[in-house]
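Just one chain is shown here, as structure tokens, and it is the form predicted on its own.
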Amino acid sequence: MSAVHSDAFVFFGASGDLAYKKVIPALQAMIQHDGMDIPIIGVSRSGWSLDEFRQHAHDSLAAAGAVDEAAFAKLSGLLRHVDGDYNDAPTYAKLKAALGEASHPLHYLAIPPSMFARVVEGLDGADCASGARVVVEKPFGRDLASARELNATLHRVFPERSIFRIDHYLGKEAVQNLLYFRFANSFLEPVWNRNCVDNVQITMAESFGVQGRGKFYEEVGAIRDVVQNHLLQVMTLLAMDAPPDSGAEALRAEKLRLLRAVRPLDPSEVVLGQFAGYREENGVARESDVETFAALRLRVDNWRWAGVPFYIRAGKKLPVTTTEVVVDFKRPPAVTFDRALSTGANYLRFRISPEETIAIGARVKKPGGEMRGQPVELIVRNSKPGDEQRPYERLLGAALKGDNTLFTDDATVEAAWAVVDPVLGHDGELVREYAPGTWGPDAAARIVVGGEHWHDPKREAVEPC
């Protein structure tokens, strides 16, 4: 079965936002790069024809300012359309006359969680699902529990070999790389442990709020929506060992292993806020306590991380939009020249978004006659937005042909549930407001400990030494 190309792609949602913003640019692009070349079906309750369907997907691609006429002509060429209620039979039946001989299609889920079981069972009952592989977009549940009860209705249907659970951080250019930059490096392997380590952050912020969507958000919050899947994921890439080689199955053993030796989180160790002014967006009760920030402090039992803290920040309405990693090294045991040193003299630093950045931290000797240092940063790699492939069109190629290498499977889903689901009923006490534009609440400082502090990543990228 992995080796089979998928023969269709179907997408539920076809009407969505997630279609309109990702999926279409993905499929145009597929067609650019790859001459895909099978049938395309959106599935949606539009009440389009195929002549509107195809029209939004120009839209689509209009609002992105990707419209390529050649590719455009060949995808809509390609599109169908089922138009149809996801609770009714008759909508299956319509989809499996669309497949025609397509024997191995490529179900895309973009859809509410809520409705995963119902399409499933759709799928299965009109004989959709044999030789069919499936995508599943996040959140993969709520908590562990409902992570299970998830993962048993897909294998009632489907083999897991035959699932794909989708997280587009992982298909990042920048994401890979950061995987890449540590085995393919022997200078870290001596120094990237204990001996060596002091701590790990991991900051991701966002300037801007719920934009529109605090209905959606009410039902996740930040741990939810960025931490138990995006960070969490990030973390493992950081902290796990190598595996013995590149395939899917090694890969996957090695985060499972590391995300099973991570503590699950003490909520003492958590500090959670909510930024002012949330109450009033729409679709937000009024009393509400889902926290929009989360600072928390994790541990990792195993040889290789024992007593080295891992810092994860995460929040709306804070300085700045970006992703970014800061690897603290130990300080020198002894400084022989510069006295007055304070701070850790070393660090590696990654910046995942918006621009890519792989750098070193280092202190060098200042002009002059005393020998004073100054901190440089040596930048080792820095891309621009637009050189990588994107997200959505390396996964969903990926899962066309088989390869869930960068795909999670069910124990990995369920071991990251493990690590956050001590504070996901959070009392509501615990939540702190904050004022938008700051680094959450101040009690966030507290999360760091050892006398070290957070690092506030900048506005823009340092430029190059």
The other form holds:
Amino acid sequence: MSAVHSDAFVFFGASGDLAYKKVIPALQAMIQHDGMDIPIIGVSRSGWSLDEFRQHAHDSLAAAGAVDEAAFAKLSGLLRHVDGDYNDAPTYAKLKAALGEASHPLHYLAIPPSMFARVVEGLDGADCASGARVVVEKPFGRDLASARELNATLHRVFPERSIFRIDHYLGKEAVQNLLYFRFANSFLEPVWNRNCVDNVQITMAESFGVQGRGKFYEEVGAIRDVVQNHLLQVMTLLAMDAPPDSGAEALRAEKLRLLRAVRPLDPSEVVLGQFAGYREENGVARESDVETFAALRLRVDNWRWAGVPFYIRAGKKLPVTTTEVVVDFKRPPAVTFDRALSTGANYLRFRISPEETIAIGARVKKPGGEMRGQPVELIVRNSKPGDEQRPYERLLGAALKGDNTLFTDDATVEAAWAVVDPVLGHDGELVREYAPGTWGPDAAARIVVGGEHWHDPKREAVEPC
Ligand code: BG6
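Beyond the form predicted on its own, can we have the form predicted together with 6-O-phosphono-beta-D-glucopyranose?
Everything in the complex follows now, all chains and molecules, and the chain you saw is the first one.
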């Protein structure tokens, strides 16, 4: 049975940063590509008139270099603005009036999680919730306990099938390809386990700092900001078993099974860091012990992965901006050729951003009289940044259609919190300072064991084959 298409798009936080950078460009893109033609109602406390809201939308598109005057004219015609405080009942009465005939609106909460409960109650009180969907942004809670509370709050008003928890990584083309590449090919499955894989590394490096979001970042830190959500989702796609079909239910069941097999983090297997200068950022406490870097070792207690370490490393002010996964296969025995030729031979590399790459690392013989080799990469996929449909367009479009395949459900989000929970209340003394432009504190090196090392995504050029 296909789901009903939402007949109005409401976004709370219409004057905020997320709306400016992501939501408004996504709305114009949905008009361009999908012929979006439903009322679009922004809610904010900005005091704006409708014309001022339209101007703001135009400014947002201009800042993104994405103005398409014809599509913008359509967007302008669909825009409405409801001005009001989220704590006041009249705001929701105004929204109800603005919704007019719409009976299946989608409410997107592009606002801090501390406001979710208030807005959800307000929607319910003004009869804007029945038949509606709600989309919430990450971070979904601050830890396992608060995520459970938040789920309970949402469930008081919305059934689980009407709740869409955004993790924009799941809307990325390259992340979807992890799932596709794994399960649309047969050659991986026989080697995708503890018998052949030595270790798995996921690095999310950003060369920039907190970019004026110090106040937000102080509330989260690297683990809550990107590990609990984006990177555990990537790990789940890499490690889970094959779902029986590509529907939301089957996918969620396998993800959940995998996440429940991940051992909660042991603080001795985590190194946290803070870049020098972070405390001088706007909105950051002078004594802040919030981590801007985390390196960690995860264990998966199931038959496929027992004994294979999964390493995750994420940080701000690192040497490059890229997200990359490397699945390292066990080394060939140093028997036929000498030891020097047998190291670092085989891996699968998925670069998730900025460009998408899927590559297989191998060694071939160097031309000449000697049996000497060199590393090469078989590039399976290589697409430039910008080739993909933008995650917010994809995700909001799916939510409007009621397709929750690309969203996380209550149980999965809680299982991911259960993994990181033991290190959230970390003792500030565990956070080590690192110099901007480096790969975090030196201690991060000890996270990788078994004679291996972190793969540097800016590594030596490997010849394509
Ligand atoms: C966000 C984090 O969820 O993801 C940011 O809050 C981070 O801190 C961003 O920079 C990275 O996303 P992308 O898609 O730009 O790689």
